[in-house]
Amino acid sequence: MSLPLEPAVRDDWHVLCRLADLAAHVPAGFRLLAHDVWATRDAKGAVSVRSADGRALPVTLAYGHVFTSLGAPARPLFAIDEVAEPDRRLATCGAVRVRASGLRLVENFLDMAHFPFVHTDILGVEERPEVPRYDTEIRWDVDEVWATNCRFWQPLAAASSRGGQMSEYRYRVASPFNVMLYKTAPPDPARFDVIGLSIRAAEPDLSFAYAFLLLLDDATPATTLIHFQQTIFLQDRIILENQRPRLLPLSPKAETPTRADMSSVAYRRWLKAKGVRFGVFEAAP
């Protein structure tokens, strides 16, 4: 049964699938926000998406993926300027199914404190668990959440790393189910790699995570890049599927934050201000 959707979710852009996963002239069905939708790709690569009742839905192709909306988006899909840089390399990492709210996935992506314990000897080490103070803000003029001046020591920051480094991070939540990470690029420490995570929220507690990479790396084989990213996310999935509740609580009393959770606090406050309810845990009165 389809659920009524709040405008902040209904009228937003949502990832549907990787473009490469759509075969020409073979309709593919997907579950999006507790609704059934169908996507078709023609021989020239054009994609159309329809709801279960036959209504044509808006479509945007970007970052190797198909994005759509069940409503009427008031603005274009989020832009990533780095995609136009000629030395950038795009890699798409497929989908990972997670039995948890898509909002939980975004929040986990923002969390640096778990690096030493979940991604041990890759994104962190247990001997250096501290999260230095960083800055967060809700940029109401563009309706996004940002965390800047984030730093963390990492033994293997990327597939192309040749040793440990103090990585600088910038997080950008462009919409409730779309988040990006700008991270020190090992080949050029003056610039940033970009890692995007777009979530298809199939049901309030069932999600599909699609990651894409915009990297300054023309040497590492694509399979190595993708395997590195999938390894990270599959480690996260274990944690995400064991969190309770599976939906994301927005009440400040539901879960106790620490200083390292400043980005999570801002994200939850922003979701609440936008009236997001899909994937949200509401405690009984």
The other form holds:
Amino acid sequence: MSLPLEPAVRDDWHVLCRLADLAAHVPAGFRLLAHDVWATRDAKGAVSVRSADGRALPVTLAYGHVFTSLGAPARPLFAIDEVAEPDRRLATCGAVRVRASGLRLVENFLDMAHFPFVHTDILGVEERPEVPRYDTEIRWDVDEVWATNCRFWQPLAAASSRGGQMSEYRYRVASPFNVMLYKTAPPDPARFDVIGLSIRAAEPDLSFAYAFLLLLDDATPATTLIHFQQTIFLQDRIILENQRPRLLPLSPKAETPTRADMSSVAYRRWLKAKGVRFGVFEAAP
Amino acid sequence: MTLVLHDWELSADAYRARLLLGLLGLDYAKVPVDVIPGGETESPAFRKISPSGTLPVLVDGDVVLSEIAAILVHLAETRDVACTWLPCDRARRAACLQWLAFALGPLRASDAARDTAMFEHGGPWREPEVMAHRALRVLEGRLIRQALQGEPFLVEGGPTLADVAAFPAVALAVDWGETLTAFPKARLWTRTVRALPGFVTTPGVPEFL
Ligand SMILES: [Fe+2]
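The structure above corresponds to the form predicted on its own; please provide the structure of the form predicted together with its partner chain.
Below: every chain and molecule of the assembly, starting with the one above.
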């Protein structure tokens, strides 16, 4: 018996696994939105995904991952234009399991205020905790949430960093469980590295986080890049697992926003307007 | 001679090796291994230095070690002239080996519980959290008895390899949701280990426990 899913979640694209995790002709089972789904890869690399009742589900292969939907997506998977640039490298970081709503993971990803305290001496320093003013907007035409003009002093912004830098960030929530950031690339400060985080919401309070990198850095070994991201995410994971409730409250009075939380406020407002309920905390009436 | 450690930041065993290298004040080169998601420990090249695919691997000249017990003992025997970490005194050495084996035996259930909590496919342990709690109670009992003798570590007279091997299993238990509220002596002991000169941390070790 599975819960009826709201269209905003049912008809959206969701990450299922890394493409490399599927062996040819060996069906692999995954939990997605409290449903069981099965993915199979044929010898030519084509992937098919089926629901437990045998329905063929839509598939898009992108950014080293398999994306699917339990419904009928009204639009293609989010596009990241940088993927076409010839000097970009793709690295996939694998799945990390977190006992928290996927929406909490996205919200944590958008939050800069925790850098100095959670990613101390990597993404922030305790002496410079302030988050300078930035802009947030819900872009209804493309149905995305953006935070722009974000700046933060970072002692070790990336695996390729040689020293501290004033990092410039742009956050983009492309769908409720897919978020990415564009961040000053240490090897070329005029351009941006892209870090994507796609969440497979297995249950309302259980998530698998898949991070991928589209970087300009061509000198650092891929393993070092992956380990850097894994280290960062492990630090976040402890915070996420200890947040209560595990689901994300959307009511405005649930948690008082500060200026640094403006992106979180926009994200929650947008989720509410879209009617997202999976992973949302609903207080008893 | 440069020491080389084939390493993964998220591995509790690799942290055991990094912790001892730090406490001994040793320089070493790290070779990052793509365990997850890359599965590099399954590759033929890695299996040449680690026959059963275990990590970390320590390379010390001609000596190549892929079992964490051997790595810790080897470093103590070759780099610890003061005989601190693997005591020369027979009674203390025996106690050290006893608790080292415990830390790398039953207490490893905590590592398994952590792997199960953090990744989709955990290890081969059954009910690792139950086993880990059992082992944590044994550890707590030992630390209570030690405290009654005025001893803050697992072996009387100071820190040994037993503490180094046990620390990651206890301090990283928070990764599988165990915050040690029922194990006050173990909490106190983690603070004592953290205060040792040369202590190094790893992501997941709580700042305040
Ligand atoms: Fe973070």
